[in-house]
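A single chain comes next, written as structure tokens; it is the form predicted alone.
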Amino acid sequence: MFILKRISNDPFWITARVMLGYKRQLAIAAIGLIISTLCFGAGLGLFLPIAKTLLNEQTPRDVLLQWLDHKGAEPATPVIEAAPGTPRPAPRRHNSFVPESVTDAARDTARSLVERIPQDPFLGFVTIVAVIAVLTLIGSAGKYLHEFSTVTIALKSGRVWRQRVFRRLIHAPMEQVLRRGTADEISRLIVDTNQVTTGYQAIFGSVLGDLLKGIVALGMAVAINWRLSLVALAGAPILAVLLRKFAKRIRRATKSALRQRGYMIAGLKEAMGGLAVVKVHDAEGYERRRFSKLNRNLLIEQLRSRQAKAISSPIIETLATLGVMVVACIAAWLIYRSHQPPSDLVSVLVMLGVAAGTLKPVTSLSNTLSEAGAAAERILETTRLPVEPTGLDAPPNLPVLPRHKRDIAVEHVTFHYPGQEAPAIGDVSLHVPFGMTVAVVGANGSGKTTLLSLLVRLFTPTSGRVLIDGADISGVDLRSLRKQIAVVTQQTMLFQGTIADNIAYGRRHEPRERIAAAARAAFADEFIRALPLGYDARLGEDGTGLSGGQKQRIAIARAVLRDAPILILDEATSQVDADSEAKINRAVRELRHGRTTFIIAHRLSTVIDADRIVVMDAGRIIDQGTHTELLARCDIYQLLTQTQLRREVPAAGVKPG
């Protein structure tokens, strides 16, 4: 009961329950395993007739006839071939589960087959060997069926866990993602699930078959001479304790190594994602040294488990061999001092040797399960992350937010990032009527992007609330809220696929006509049609092959297609050339009509075009008004126009103050 309770609470066995979803494949694997084990047991059971033949005690035929005629009875003298017509001894019937007619028929069939074995010792020996060969072939077929099905189940189960982990990550709140980092979570998704899959293959694959064969061999040894077999089993508790100690050390070390692998992935993401920056700053050497340090730390963590891995198998095998040697000495004493039949004792030694041989894969299994258990623990940690209330995770009966048409209000909102004492947003209030364009300006770190992220509910305010048309967005259906908002960010994110797929991202069923219309509105149609495949041109990683301005116009086309009443532009023109900026600004002016628009910008040409400018500093709104009003009274805005906002030439006919 204690063992079952531990297994039910072990992370690895918790994750292994997913395999129960493949009942058909499990049944096939079980059939193959049963066939393989039964053939092995039958072949091993035929060793006793071979031993008695080699020791000139009995022929194989006599041994098997004796076993059939006296199964379940007290030990009898060897059976001598009866003269024709002599009635055979009546077998003792004791099977209460199977009808006597069935057992009688089975026994008669078996006896008729045994009687076909030649009486000659050599020919009988060869016949038994041939039978063992046939059983080996059948068992091998069963083993193939078992391992093929087991690998299939393990791989499918690994796919299920990768899907579950990704689903949890993609639906996790932004606070959780920022706090935990993405690199370690990617490691859990790829590396840890692979480690768990290896554990599934080990426990249900060939190792399980070897373990069952060892149990069969041990059972036969007990059946032949249980006293001698119990002597061999005396050391089993010691072996179990040692395996458990080794397993604990390996699991702790593996968990640390998996965590360190996550750090390595983070370093790789930074180095390869910013490869251009690395090269232009001649930082290849620095990145090599940084990776070398990460690689060395990973090796250190991996080496922590090497002693337990290296020593476990030799110790277990040595103890098992010593146990068999002790049993062999006792058997020799029984043969030479007590004059017991050597064939039985030799058979026991052989079967105990076979059982001891399975301890090596059992030791390997223990190590593999320890590593898989550490990975399973990390996987379960990820699957316990909270999720945003969308889709199947949305609470029932949440009101749907109607299409925005009145106003947006931010009331005394404060927000802290995880682990930060100072608030990123502190007691901010703002009211924006429908259709207004609001530019939000401020130094880096002033809270501009965070404020607008609260509007999309990427973050939840620590205190205060955000209202759209009087409805608190924390109490409405999240998807209905986000359908109201289109966002164009400074760092344009494009995905591998066609240009049409990227424009219709999140709206994959849109007809091509609407996609093209959105591209025309974003002044992207011209350069798209100039590509060899037009809208069907496939983009590489992060939109490789397109300029920054072209990427931004595709992102704007995506926002146009969304047709949302609220538009958020986060420095959408900060990294493009003048021609692209002009086209993007034209597209934005068209897109703003009939929408409430929030613009984060560092360019005066964008800011002075807004209906209202909100100035932020240190997470607070310092002032708000028109460009002229703020120039007259706001020192921070004056400083911004002299530093950040004055860097770009303003629109024609407009002079910065």
Given for the second form:
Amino acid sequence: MFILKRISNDPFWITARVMLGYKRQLAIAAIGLIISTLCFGAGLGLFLPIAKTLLNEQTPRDVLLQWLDHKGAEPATPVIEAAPGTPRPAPRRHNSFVPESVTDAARDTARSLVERIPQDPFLGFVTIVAVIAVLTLIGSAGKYLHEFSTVTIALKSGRVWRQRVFRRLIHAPMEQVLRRGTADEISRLIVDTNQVTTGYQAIFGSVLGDLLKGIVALGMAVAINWRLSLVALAGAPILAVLLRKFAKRIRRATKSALRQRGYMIAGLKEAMGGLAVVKVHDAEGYERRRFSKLNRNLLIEQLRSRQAKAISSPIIETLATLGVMVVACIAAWLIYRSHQPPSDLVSVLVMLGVAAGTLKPVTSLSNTLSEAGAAAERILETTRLPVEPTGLDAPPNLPVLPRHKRDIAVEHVTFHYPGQEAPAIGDVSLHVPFGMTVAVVGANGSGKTTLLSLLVRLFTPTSGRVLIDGADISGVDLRSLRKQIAVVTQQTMLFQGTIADNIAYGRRHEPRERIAAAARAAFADEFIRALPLGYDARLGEDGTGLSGGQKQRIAIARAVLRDAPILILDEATSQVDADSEAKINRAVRELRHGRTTFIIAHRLSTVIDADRIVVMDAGRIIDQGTHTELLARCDIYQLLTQTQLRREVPAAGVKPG
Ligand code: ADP
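Could you drop in the structure for the form predicted together with adenosine-5'-diphosphate? We only have the form predicted alone so far.
What follows is the entire complex, opening with the chain shown before.
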């Protein structure tokens, strides 16, 4: 009961349940395991006639015939199913290895087979050895089946967990993922799932096979002479306590090591993502030192479990060997002082030796379980993240937000980032009628991005509400809200794939003509056609192969294709070439038409062009109006026009297409 309860609550066993879904492969694995264990058991069982032959007591044929004949006269001992440490009814000398359920007919067949074994001791010996060889071959085939299927199931289960973790991550509220760290989550998805997969392979594969063989050998030893075997088992409770102690330590250390690996991936992500910045700042040395520190910290955590890992195996081996030695001395006493026939005693010793050898994987079982358990715990943490109310687990019947056509209202909205004392946005109110272009300006960190993120419901306001056409966006179907908004940010998210895929991002069946039309509206068509493969040209990671201005135009094409009534633009701060900039400006101007637009503005021309300018400072809206009005009355705005807002780049002639 206790073990069952532990298994049902243990993260590793919880994740391992996914393996039960692969019924066919599980059945094959089980058949393979049974075949290999039975063959091993039968081969081992034949050791007794061999011992008796060698020790000149009886021929193998006589021993086997005696076993068969004694069936019924003595209590049968179904050795193969024997659990370790389960005392059997005291068997007398010539124990029967044939289970009671074997019918008379089967016994007769066995008898006729055994009778074919030559009476001559040498030839009998050779025959038995040949049978053992055949059993070994069949057992090996079984072992292959078992291992092959187990690895298949383990790898497939790993894929399932990667899928589940990703599904959660992509649907979890953004603040949750940010708080936990994207790199750590990536690490959970890649490293931790790999660790549990390795655990499944080891535990349900070789370890389980060896463990069963150990149990069979022990069972046989118990069947031949249970008193002697029990002496050897006396050390088992000590072993169990020690193993538990080591397992706990390994689990804790593994969890820290996995966390540390997450930090390292975070560092790597930054260094690789900002490779250009690193090189321009001549900061390779700095990054090397930073990485070296992360790398060292990982090593420290990895080393923490080394003692527990390294010591468990020698301890088990020593205790097992000591047990067998004690038994050997007792056996010797029985042989020399009590003059008992040595063959049984020697057989017990051999069985116990084999059991001690095969039970060795118990240590690796315990270590692997602890490591995989720590990883499983982290995986389950992620899969238990809450999800945003979109497709996955969406609460049904939330009203769908109709296409926006009236107004957007922000009412007394305050928002704190998780763990942040000061609000990023404090008591902000704003009313924007449909079709208006609003430029949001303010110093860095004044809350512009946060405010616009709340419109898309990337975050939920701590207090206050956002209304679109009078509907509180926190109470509407999230998909219907996000469908209405197109966002063009500074960091255009381009991914590996064709240009057409990038423009149609997330819309799988978009016709090529619509993609090309959107590209034309974004003045991207021209440069795309100039590429060797045109719309089918593949972009590298992060859109490598395109200039900054070209990337922006792809992003605009994406927004055009989306045809959303609300547009959020984050103007590029970095200089793009004059031609690109003029094209972007013109595309955006056309895109804005008939939509409610918010622009985080960095250029003077944009703010002058806007219907209204909202000035933000320290998370608050401090003023709003037109350029002329604000210039006349708002000091911060005046300052911004002199410092932050870029003057227009001299416009180049813009040709559509
Ligand atoms: P802006 O877009 O005007 O530069 P932001 O909206 O990005 O300003 O940031 C507003 C405030 O919120 C800043 O003080 C910033 O440090 C903080 N902030 C922004 N993003 C996060 C985040 N993910 N976690 C914690 N604080 C954040």
